[in-house]
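First, one chain by itself: the form predicted alone, in structure tokens.
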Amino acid sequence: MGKTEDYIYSEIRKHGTLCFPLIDTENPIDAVNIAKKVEKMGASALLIGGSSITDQVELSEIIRSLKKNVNIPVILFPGNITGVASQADSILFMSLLNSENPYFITGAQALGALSVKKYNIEALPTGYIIIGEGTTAWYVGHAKGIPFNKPQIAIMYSLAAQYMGMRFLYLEAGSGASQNVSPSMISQVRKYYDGTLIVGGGIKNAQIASDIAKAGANIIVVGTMIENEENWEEKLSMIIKSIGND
């Protein structure tokens, strides 16, 4: 395990459920300045990237901005190989375990393997499965996704990220979701899964986020709320204290 792992596990420990707020870089926002925001209300670290990025130069310098100008650690959420760039502390290096396109569970991966080694990024093995459709997240992964109702079929793909070696599963509504991964989908995959558990999409308020806290999420994910919403930073700041244990 890498340094940004072991801090992963630090701050659950420390802080129960985390709050990783996803920055998408194909969006015209501030990104150094919402970081900055996110990292005084208790963010724990930063997701870059999203499901259409496409200019790796343009990522790879807004990273660089963000690790001079805040301390908590800046995560690459990659959709394709083009979301692989330097300067960043770590990658969450996912399979996309339900798409019909075998690309998406190993063929990206083996493409941007080498990027990640060269760059020195720290891999965090992902599972990565999305819940319902219509989402870009779906669309562009060609995945088939989970009915919100069937948290069985979400076991049986958390239980064989396992199996394979996954130190991290993610379950994800999508961006702009209309409706989140619901307690008892999580709750129940938390009675199998043993590793940590990120979920995101359609997190849209504290009561929300609250109640996939207590299902048993380790770490939630907020992004369209950011990109969207005037009043974020408060929906923001009430979601990360919902969370937490401190």
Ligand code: 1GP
The other form holds:
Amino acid sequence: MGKTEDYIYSEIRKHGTLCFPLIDTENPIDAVNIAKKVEKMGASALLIGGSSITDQVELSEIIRSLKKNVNIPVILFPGNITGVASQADSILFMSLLNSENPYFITGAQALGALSVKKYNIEALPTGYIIIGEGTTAWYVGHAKGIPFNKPQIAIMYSLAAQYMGMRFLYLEAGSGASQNVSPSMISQVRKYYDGTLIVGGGIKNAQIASDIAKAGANIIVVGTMIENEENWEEKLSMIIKSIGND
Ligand code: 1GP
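To test you: the structure above is the form predicted alone. What is the structure of the form predicted together with SN-glycerol-1-phosphate?
In what comes next, the whole complex appears, and the chain from above leads the way.
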């Protein structure tokens, strides 16, 4: 097991549910500033990614400056092979399990694997499941979105992920989703899936975050709220306080 994975488990033991802010890489100066702030607030790691990354050289530069300025791990969250960049500590090495296009299940993974090896990035084996429809991740990933009110289907995919050896499972409502994954679906998946449960999409306040944490998520991901809300610092700080046990 690699260094980031060990660190994540030890953080979960210490603090309960963790927050991984998703950093927008379009604006490098902002990325470093935001990273410094979220680290101070108690974020446990940074996720770097999105479906619109096209410039891997620029992405590596941003990660290099993030690494100079923060101590928490920088984890890639790739939407495609262009999301694999040097300098990162680790990568959510994801298979979009409910995609209808094999490219997003194993194709991109095969194309990106040698870069992960070459850059010596720690791979975190992750099953990625998209809940609902209409978001960018759903569209780009050709996902057959699991209806929000069908927890049984989410359970089936989650168990399949576990039996295939995926130690992380990401329940994704999609960036900026109007509806987050429901605490009820999360708690039902939690009863079956033994690994580390990540939940993201539409988490924009402490109430939602706390309900999701209580339902059994180990990690919550917050992206759009940081980009869109003027008082994001106050809100993120409340989110982090609401999910942890310290
Ligand atoms: C998107 O789950 C992440 O992949 C974060 O979603 O942008 O809605 O916070 P938001």
